[in-house]
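To begin, one chain is listed below as structure tokens, in the form predicted alone.
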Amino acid sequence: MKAVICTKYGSPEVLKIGDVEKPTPKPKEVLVKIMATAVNSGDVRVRGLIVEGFMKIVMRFVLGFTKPRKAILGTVFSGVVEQIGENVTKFKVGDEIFGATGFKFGTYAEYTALNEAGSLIVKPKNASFEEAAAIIFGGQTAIYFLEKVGIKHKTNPKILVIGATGAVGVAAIQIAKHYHADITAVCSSNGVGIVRDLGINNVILYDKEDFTKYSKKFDIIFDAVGKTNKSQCLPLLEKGGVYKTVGGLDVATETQEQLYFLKELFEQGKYSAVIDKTFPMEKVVEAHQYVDTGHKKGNVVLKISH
């Protein structure tokens, strides 16, 4: 089968298309023909080992010293169950599914074999494969962090979303809307159309004004890109307010429950897949180059099969 191989840490050019052995599903595993995946910030960080200070050493221990031990990157997917291993009860051949593989990686490939108990479920019935792949990374990350700050238990909380047009930001806006939050978005002038399309009227353009000088105070401040710290944002917090960033040491975990929640919202028309660009697998270097610019809005999708 064809797969994208990360030959070493570095720029997008370290990614090469090659032939690898097609996996065979073990007991309790399903073989998935991958239709689409996404190029997200996590993939880019791993490929380039883009972390600060001592974390570089930690990441080399975790991922591999000179190159990733798991040479096929990619952590989200949508696809079709092509074969099932012994004792699989949750899925059947032909099921259209989506999910996340976490540190197992492996979705930049035509096939992957996954345990049926992992973070994978039948995809939303009204979602294309590209849409299904696009809602996972940002959606699961946003759910994880917003649940950490207790958004479920707050009544009409005032929330500031920093980095509102990235994959996590557009997801956070939509999930916060589900919980009837009063949302203010921080983005650039180039991204204002996207947040307006998501129904947000309160927008601070960081290239036009310093959002830390904003007059309003918030119950929740969520930095969806990891570019701020708590001391910067402290003047904007209500008494008892909570600050959370994706830039800390807390790493979002992926669960089936999160996927079921995203699926339900998508099928009800309460969640949209925001896709900036779609690339074929053969153009994976160009896809990574585009994400590296930092100008991505929403998600960049990689089509694996047709």
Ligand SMILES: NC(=O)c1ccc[n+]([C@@H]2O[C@H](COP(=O)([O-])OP(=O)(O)OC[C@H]3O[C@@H](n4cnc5c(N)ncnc54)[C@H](OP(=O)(O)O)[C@@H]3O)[C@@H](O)[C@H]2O)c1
Given for the second form:
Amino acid sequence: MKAVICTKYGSPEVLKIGDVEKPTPKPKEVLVKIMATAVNSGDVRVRGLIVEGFMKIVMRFVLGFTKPRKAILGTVFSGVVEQIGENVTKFKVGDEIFGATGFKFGTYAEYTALNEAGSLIVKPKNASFEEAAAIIFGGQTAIYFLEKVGIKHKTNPKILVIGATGAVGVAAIQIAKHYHADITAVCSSNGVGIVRDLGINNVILYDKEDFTKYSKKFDIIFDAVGKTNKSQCLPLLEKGGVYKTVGGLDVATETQEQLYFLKELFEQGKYSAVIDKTFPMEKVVEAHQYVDTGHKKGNVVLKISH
Ligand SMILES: NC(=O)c1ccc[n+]([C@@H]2O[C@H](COP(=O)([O-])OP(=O)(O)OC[C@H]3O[C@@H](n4cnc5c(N)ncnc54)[C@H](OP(=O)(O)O)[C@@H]3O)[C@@H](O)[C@H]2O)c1
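Right, and the form predicted together with this ligand of this protein, after the form predicted alone?
So here's everything in the complex, that chain up top.
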């Protein structure tokens, strides 16, 4: 099968298309024909070993010293179950599914074999394969962090979403909307259209004004891009308010429950995939170059099969 191989850590050119053995599913695994994946900020971080200071050493221990041990990157997918192991009960051949592989990686490929108990479920009925692949990374991350700040237990919380136009930001806005939050978004002038399309009127343009001087106070401040710290945001917090950033040491985990939640929102028409660009697998280098800029809006999809 064709796959994108990460030959070493470095610039996007380290990614090469090659032929590797097609996996065979173990008894509890499904063989998935991957239709689409996404190129996320996490993928470019791994490819380029883009982390600060001592974390570089930690990452080398976790991921591999000179190159990723898991040479096929990619952590999200949508696709079709092509074969099932003899003990699989949850899926059948032909099911259209979506999910995340976490540290197993392996979704920049035509096939992957995954344990049925992992973070994979039947995809939203009304989602294309591209949309289904696009919503996973930002969606699962935003759900993880917004649950940590207890959003579902607050009544109409006032929330400030910093970095509202990234994969995590557009997801956070839509999830906060579901919880009837009063949302204010921080984004650049280039991103304001996307934020308004998501139904947000209170927008602070960080390239035009200093958001820390804003007059309103918030119950939740969620930095979805990791560009702030708590002390900077303290003046904007209500008494008892909480600050959370994706930029700390807390790493989001992926669960089936998060996928069910995203599927439900998508099927109810309450969730949009916000796809910025779609690239074919052959253009994976260009896709990584684009995501490397740090300016993508929403999600970048990598189409694997047609
Ligand atoms: N801790 C975790 O578990 C976890 C999980 C997922 C992601 N992350 C981290 O979260 C960060 C965001 O991820 P992502 O996938 O959403 O990134 P992304 O899709 O690449 O988006 C970044 C977005 O932020 C905007 N932006 C850049 N600088 C900004 C600023 N100073 N203020 C407000 N907006 C700004 C960019 O648009 P403009 O440049 O036009 O403003 C862009 O739309 C990454 O650093 C990633 O590594 C952490």
